[in-house]
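Taking the form predicted alone, here's one chain by itself in structure tokens.
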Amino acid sequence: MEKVQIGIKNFEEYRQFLDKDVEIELDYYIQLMKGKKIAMVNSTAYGGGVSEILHSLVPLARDMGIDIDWWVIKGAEEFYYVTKAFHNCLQGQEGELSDWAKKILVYYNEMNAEAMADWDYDIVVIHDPQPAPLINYRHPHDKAKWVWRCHIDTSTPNQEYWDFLYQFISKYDSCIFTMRDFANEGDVLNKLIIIPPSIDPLSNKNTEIGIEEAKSIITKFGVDIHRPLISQISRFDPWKDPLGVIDVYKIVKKEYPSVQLSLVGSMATDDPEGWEYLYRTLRRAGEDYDIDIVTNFNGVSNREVNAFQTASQVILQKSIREGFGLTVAEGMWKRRPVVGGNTGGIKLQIDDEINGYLVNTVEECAERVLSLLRNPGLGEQMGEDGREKVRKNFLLTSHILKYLKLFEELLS
């Protein structure tokens, strides 16, 4: 296990977003907290959302007065592709669980435990599955509580899988889910907490950047700025169906002959199965040119995520499972319109034809796509009303408020 290096937030920057009610909270929580430790724990610096809020959530926390370091364990590929097989399974994947599988996750948890013997925190917050087998090594004076933040929807799990890591997760102190439906009921979890997720206003991702700049990033992927753009920003993965958004492209372009479609993933670490489902993808798409499929081994970075986003008339994420889904936010915080899979944590985010389009089929959310084409003017509302949904519920400071008022309870 390795603690992360992490850039530098200024708190200041952020007031802006805030209400006067919350900030008046938010600073009297930080004051409570004072002169207490913090460690976060995942499985990867580097790619997917739960890497992505930590490097701006503990920068912005410590410039908080939060003292907070960030920790990431450490496995090679074996471990990698049990963890994938986990997070798939949790979902509802089939498949058994093996005993080599089951020694795998121990094994590895078990040799990145040696890292805690030095640890003084009062928190320590465990990032899904990977390393939720970390609590049976804790020190034998360790006073710390203890946390559990679960990213996916666990309501429905492949129950082999499940009933292993119960066995870990039943340990800690606190469980912290996106939403309640995406506990599994029939457990007995301490102190079960709903925090969404959040994104980074002040972002390379995020920070507002006007739409020439925008679209003079996208040329460089091939892009034609002078015809619409429907766009998808997600990892490869059967749950983000982006085999789904190719056909609903397809469908669309019988009708609007002149959009195309970008396809813009991240090949995280901790993902091997990554690179098979982006294969499929390519494949899907054969030699249409209008199909743009690129990724951070392309040069995309958050700077050009941002630019694709604020460059598109329309924002998918159709998602068949989803533990939140960042990038529904990250669209409507640029004001896009966004039509989401019907799904997880997708349904937090979008109201129903209020400021996007939920959607259960290819067929239908074609036609939502087609609509938005048709009429600019019901995108620009809708994304009007996106952001405003986004500043008041999703944004960094409210995630970070929601954790320490869990910590003060905890702690006392």
Contents of the next structure:
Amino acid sequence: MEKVQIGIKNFEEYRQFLDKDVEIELDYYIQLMKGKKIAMVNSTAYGGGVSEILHSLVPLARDMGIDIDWWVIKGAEEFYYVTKAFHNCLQGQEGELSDWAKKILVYYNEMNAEAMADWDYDIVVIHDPQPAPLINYRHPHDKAKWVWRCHIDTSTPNQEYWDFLYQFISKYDSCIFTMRDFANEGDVLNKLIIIPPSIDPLSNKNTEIGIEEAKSIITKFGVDIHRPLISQISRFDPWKDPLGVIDVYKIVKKEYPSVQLSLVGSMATDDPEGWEYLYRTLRRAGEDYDIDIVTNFNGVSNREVNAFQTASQVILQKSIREGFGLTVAEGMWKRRPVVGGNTGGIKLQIDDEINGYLVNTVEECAERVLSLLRNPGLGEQMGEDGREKVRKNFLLTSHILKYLKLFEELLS
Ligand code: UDP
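Would you mind giving the form predicted together with uridine-5'-diphosphate, to go alongside the form predicted alone above?
Every chain and every other molecule in the complex is listed next, the one we just looked at coming first.
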């Protein structure tokens, strides 16, 4: 396990987004948590929503005066292969859990637990299934309260996988889920807390850039800035349905020939399936030069993601299963209309027909995209509503406040 080097944030700059009552409450809980030590633990420092959040949350909390560290567990390829199977099967995919996979999960956690020997935290937050077994190796005199923060939808899991994981989960003092519907087991429900994730309004990914700057950035990736663009930013993963997005584009293209599609995807270090699914996506796109598929290996980083989102007429997040879908809040924050799969945390964010659209099929999605392309005024109105929804509910500052309230309750 390694401690992640984090950047610097300035809390004062974030006050502009806070309603007065939230600001007062936040200042109050910051004072209560002074002197307490907190650890966040997850499985990757790069790629996917959890690392995205921690890269902002940890430095901002530090600037608030909270003593907080971020640790990442280490593993080899076989570990990530197994944890990806856990991720998929906990979200409902079929498949048997082998004794080998159980051993690998436990073995790597045991190795990582060596770093815990001199820990003196008051609160330990373990993100997702990969490091969940660490709780078995807590020091006998460990005074810390342990929290399991689940980012995925475990409402209808593959029972064999859930039962195995549950022997660890049941030992935690508290469990955080994104939505009430995601939790499935009686015992977890007794110590269940609901906290949705958040975006950082001042990160390179979300800070406001002008439309001209955004266009000049995306033109380098082959996008024709004089024609409309629809985009989806997400890992190449079956649950994100990039193949479905291409099918949507093909329907839209027939009726709106000038449209272009950008699929932007980062290759996460803990996601071995990503490459395989990227190749499938490239095959589905074929030789259509109006489909632009780029990754971090082409030089796409946070600012470029920001530019793609800012310069898109319509943003898609056509997931089939989704924990939260930070990309939805990111798009809404940029005042863009988002068409999202009617699933998981996307339903928390998009109010159908008010600040975006929720869709169940490729055809429905294509129809919504077409109506937004044909009616830019509609998209603008939805975009304004979307930004306010994100400001009130899904910004980093209120996320930290919810954590601090839980920590204070656990420690008192
Ligand atoms: N992301 C990125 N570059 C990419 C693709 C995705 O930075 O090429 C980011 C995206 O902007 C978001 C995060 O990765 O902040 C993905 O989080 P989300 O909750 O949408 O999905 P997850 O990958 O965690 O399932």
